[in-house]
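Have a look below at one chain only, the form predicted alone, in structure tokens format.
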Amino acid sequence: MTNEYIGVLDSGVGGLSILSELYKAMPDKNYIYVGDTKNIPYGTKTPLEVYSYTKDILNYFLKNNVKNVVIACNTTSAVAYDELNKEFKDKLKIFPLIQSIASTAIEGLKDNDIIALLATRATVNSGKYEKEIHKINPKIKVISIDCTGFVEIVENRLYKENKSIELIKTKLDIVKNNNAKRVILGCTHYPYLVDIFKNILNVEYFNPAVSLAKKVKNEINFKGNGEIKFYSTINPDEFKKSAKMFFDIQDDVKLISF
């Protein structure tokens, strides 16, 4: 038994969809989750800003007995992971979301099949999903769709607003018009919306969280006691309310600042 922790970070509650799968796969591990709600959404920030926010969180993890970090944020994986890994590779084992799950995202697809990516603007502009998928199969066509606004729908619990439904429908019409065989939920907030997605367009939705949890489980050996600590960089009570759909947080969410 050890007091070592797995650090999990995201811009808000979205990464709880990752933490949920991690906990299902490894209920005996200890976790520290940081939701950087002060700086949400990461998807409209510059790569330098995302790098700076995430670097602060990683330094906090280092001070709190974290040796393994899961970047539960597609945007950070897309625009900041390479630089972060250079800086922290001798101190932390970092699991980036996109790079870790690209191969399973296209399992079963054939040459010339079309896969759609729903993601933040920063992830779309980075082209990271296309690059990682095309390393495996350059003949699969990737349609990347900027879904700016989806994160705010989740964080502010605006699921039933007409404007929300119309925005989602507009994006899924692009998927439909391109005859995509599969849709990647390319932001950890988007699994919160998948029931709405399915009501509008019934195609296969790929949630990277499950694949990432399997990969992490295969590479982490320490045994803990299932403890989870939750931190938010602003409005911890609001964070807890928004979290309920994917993770019923029993303890208080603590405020943290860097």
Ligand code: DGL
Contents of the next structure:
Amino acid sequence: MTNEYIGVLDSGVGGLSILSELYKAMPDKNYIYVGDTKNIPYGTKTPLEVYSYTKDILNYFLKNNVKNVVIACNTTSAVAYDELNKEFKDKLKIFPLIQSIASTAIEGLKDNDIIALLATRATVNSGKYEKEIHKINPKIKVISIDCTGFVEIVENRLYKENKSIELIKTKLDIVKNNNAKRVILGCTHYPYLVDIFKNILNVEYFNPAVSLAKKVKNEINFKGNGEIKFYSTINPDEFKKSAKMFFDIQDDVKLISF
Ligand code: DGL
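Show the form predicted in complex with the named molecule, please, because up to now only the form predicted alone has appeared in this conversation.
After this comes the whole thing, all chains and molecules, with the earlier chain placed first.
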């Protein structure tokens, strides 16, 4: 048994959709989760800003017995992972989200099939999903939809507001009009909204969390005791409330600053 931890990070509660799958796959590991709610949303920030927020978190992980990090954030994986990995690769093994799951996302699709990506503006602008998918099959058509505003719906629990439903409908209309076969939930906040999506549009929704957890499990080997420490960079009580749908956090969420 060691006191090693897996570091898991996101801008807020979204990454808990990944942590819950990691924990299901590996209940014997220890985890430190950081939700950077002070800087949320990452999706409207510049790549340099996202890089700098995440670098602080990685440095914190380094000082706290973390050897493996799961970037439970599509935006960070899209715009900052390459730089961060260059800098930290001798000290940390980093699992980026998009790069780890692109092949599973298109499993079973054929040439000329259409897949829709729902994601933050930064992820859409990066073109990272298209690049990773086209490395595997350049004939699959990827429709990328900027869903700015969805993260706020989740973090502020605005699921029932008419404005929220209207916004979601306009984005799903694009999916429908393009006849997409499958939708990638390309932001870790969106699995919180998937029941609403399904009520509006009945297509196949791909949540990358299970496939990412499987990959991480195959590559990590230490024995912990299932401990999870939760931190957020502002308003830990709000974080705990918003987290409920994916993680019924029993202990306190602690405030952390870098
Ligand atoms: N949940 C993150 C993602 O997967 C970031 C959302 C945001 O902060 O804009 O992209």
